[in-house]
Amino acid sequence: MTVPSLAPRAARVIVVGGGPAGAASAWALASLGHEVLILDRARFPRDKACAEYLSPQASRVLHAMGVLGDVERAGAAQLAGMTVRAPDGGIIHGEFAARHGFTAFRDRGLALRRRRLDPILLDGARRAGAQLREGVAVHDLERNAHGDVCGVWVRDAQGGAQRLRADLVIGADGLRSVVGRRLGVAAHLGWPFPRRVAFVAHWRGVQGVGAHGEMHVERDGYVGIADVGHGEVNVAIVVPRGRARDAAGDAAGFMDRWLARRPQLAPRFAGAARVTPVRATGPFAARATRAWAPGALLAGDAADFFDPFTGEGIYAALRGGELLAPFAADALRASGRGARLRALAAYDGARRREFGGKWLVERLIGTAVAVPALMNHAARTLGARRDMADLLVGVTGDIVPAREVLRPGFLLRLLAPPLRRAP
């Protein structure tokens, strides 16, 4: 095929993904009267491999995208708190509507499937001004003489190749970031974080689901169960990237014999029957070397996820997609490219600021779930100390600030043999 030699611009920001980052991006831009263009190689509706968890302080985002009651009124079911269960059985319950004396926007997280929760996120964003076009795969970036990034190659459906110009290209294209690879920028975390891999899959009949979101950890990995609507149960599970391989050629094999072995949850799945295909997604423990190069910036898990324990990875998308639009909407009014430069630079440390505190929990987080003893000490304190629960579970919800569990007070209250029970 041709090439004309100059493509005229498609927009001035072109959002390389539709997801919950790409949407929360294109809407904030949008919003401040620049013209945006999301390109998406899927057709949406789409399901995707998620834990579909949105903390309760992402409804503050959803409000301002004007999508909040359209979540509501989709079904999503509403998460009062966590429940975790440690290899030894141990119990850690907690709250995000508790007595820590933090508040969110909301008191209660949200679950939704993705097919439902993503064409809502977009049609935020189209009615802040942004475009969309779907079944357009990106495979890769444009670059101008000083070696800037100023649009990206695209093929449809019928495998046709353009090239689309624009001023700014934000790369919300997930943890396989066809951006971040472009930009030299996609990097794993390395020894001794844990390379996990989940297999995700959605059930009905599932026995005991309330309004708690629930992980078991086990010794070869944890599956986290939540309700999402309409009747149905989000089943991830997470393994390590060597035990992934037992699942090749027969995920859903895999999933059954895992859930089945486990004595606590095999009759709770006896009656119930899997929905949806199973899904796999990972390794994970990624993170962009930085969110930013001349001409582009990243966000959401094309920038940064390290693990789905948490349940981080939708509120950071949007709270991600947010957070960016200053420093793009300066680089984009900058007048020299140092100006521009140094605006895309000052996100990543506002991202810094914005998301460090909560980096380091996962990271503890993510170093306990994969030592069994260290997992099931945690679980006894933890179970003894509601107040310290409560306290864990409202930093996993965005309601409470990481700094909370992060003073050596909490950490030496963590580590200390648990208090006994009065008999």
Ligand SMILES: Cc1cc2nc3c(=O)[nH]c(=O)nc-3n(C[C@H](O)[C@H](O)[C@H](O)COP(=O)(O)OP(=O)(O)OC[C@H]3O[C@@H](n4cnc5c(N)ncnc54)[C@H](O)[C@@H]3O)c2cc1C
Contents of the next structure:
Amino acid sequence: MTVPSLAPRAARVIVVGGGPAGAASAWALASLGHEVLILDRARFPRDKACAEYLSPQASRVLHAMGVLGDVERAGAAQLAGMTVRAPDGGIIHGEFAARHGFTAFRDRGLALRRRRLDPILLDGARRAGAQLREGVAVHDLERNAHGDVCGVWVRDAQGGAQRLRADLVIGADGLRSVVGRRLGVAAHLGWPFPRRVAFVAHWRGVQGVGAHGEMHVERDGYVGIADVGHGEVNVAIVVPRGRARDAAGDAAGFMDRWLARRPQLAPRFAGAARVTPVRATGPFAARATRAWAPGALLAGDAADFFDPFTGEGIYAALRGGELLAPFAADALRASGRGARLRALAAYDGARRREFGGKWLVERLIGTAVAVPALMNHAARTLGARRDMADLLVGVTGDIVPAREVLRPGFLLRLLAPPLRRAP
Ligand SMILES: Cc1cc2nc3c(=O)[nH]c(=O)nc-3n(C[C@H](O)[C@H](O)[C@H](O)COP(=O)(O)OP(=O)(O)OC[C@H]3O[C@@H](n4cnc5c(N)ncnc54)[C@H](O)[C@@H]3O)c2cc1C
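I would like to compare: after the form predicted alone, may I see the structure of the form predicted in complex with the named molecule?
Zooming out: every chain and molecule, the one shown earlier first.
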């Protein structure tokens, strides 16, 4: 069955997914003068399982998109840094604004519920000229005689199918990207990388939540706690996939039981109320074997998402969307197929240069949190070396280049016996 046309005839770029990666890609390409159509199976505003913190450097992309003021006016909480509690109670505390010689566009991170943030990002894309169609799910790709992608197949809410042609398709459709799977590039990172699932909800009345995001690492997973404005606190519990079986059919009970077992958290939640359903998502540790194919590019989680511990997915999605635009534009301009493919393939190299160091840091931290003795040791060292803690928090905040903490000197100091505090 065919449904009435959903797209303007001349749409040349189709962006699948209207999350941060889709909105930023659409904004960047529309700003370059291309006709852009965003398709999302959801209708906005919608919730998304996420801890909802944006690193300080994300504000630079928000500013470029012309939406930073809107995000701040929407009541985003401001985060000054991070506090990490190791399984034995040791504390790592780092500030975004620190004396390490690096400065971000803003010295605070922002935190705002995705049902408020994502529509603002999409408004930025629309103001640049992109169009958005909601409630439209992409289920397959259209290919030409060479096998190159030249459009998508969509299904609307009534189940009607339609083919929409495009000169370029951007897969920004998240962790379980249909575009990535149809391109045959979707892959999971295997051993030794952990595969985890998350349970996320919003609470009111949690005691002692301040201007620092909190991560509590336990032997059976970790929980992130952060103010997201409007009197709400985001609580995101992340556990190994095997543990998630305990939640079968009762995610809310699982969250309540998990929090109640932590002596440092239970009293803080005693008078608090959960105000949104518990959303479960995962497993993560997914990475496309490459972020391009003839006629298509991938951005955001569709290309790579390792683990939420370092909380940088939104920045990577926004920056990834911005990053792909010149390569997409080169491909759209190219006269022959060879030149088109070279332009698209060059995007992969740019991603490695931009994100390669961060990928390594994310993998090291994301894997270390599964080893309690390592986390306890790191907390003792970093608890005594605030300069090192600030540097590490600066890397996770996209302020400090990843190479600063990948230097052998930093890693040796991290693993060496901790310094004694001065009496
Ligand atoms: C538990 C958890 C906590 C996290 N915490 C943080 C954090 O604090 N800070 C941070 O920066 N990052 C965090 N992240 C990561 C962050 O959520 C993602 O990296 C980010 O949302 C990626 O954006 P995206 O646009 O690539 O994908 P998404 O935000 O997932 O958007 C994808 C969009 O595509 C649409 N879509 C999907 N399939 C189709 C289809 N077939 N057709 C049409 N539309 C489709 C979806 O409806 C959705 O709107 C967290 C992730 C998890 C799981």
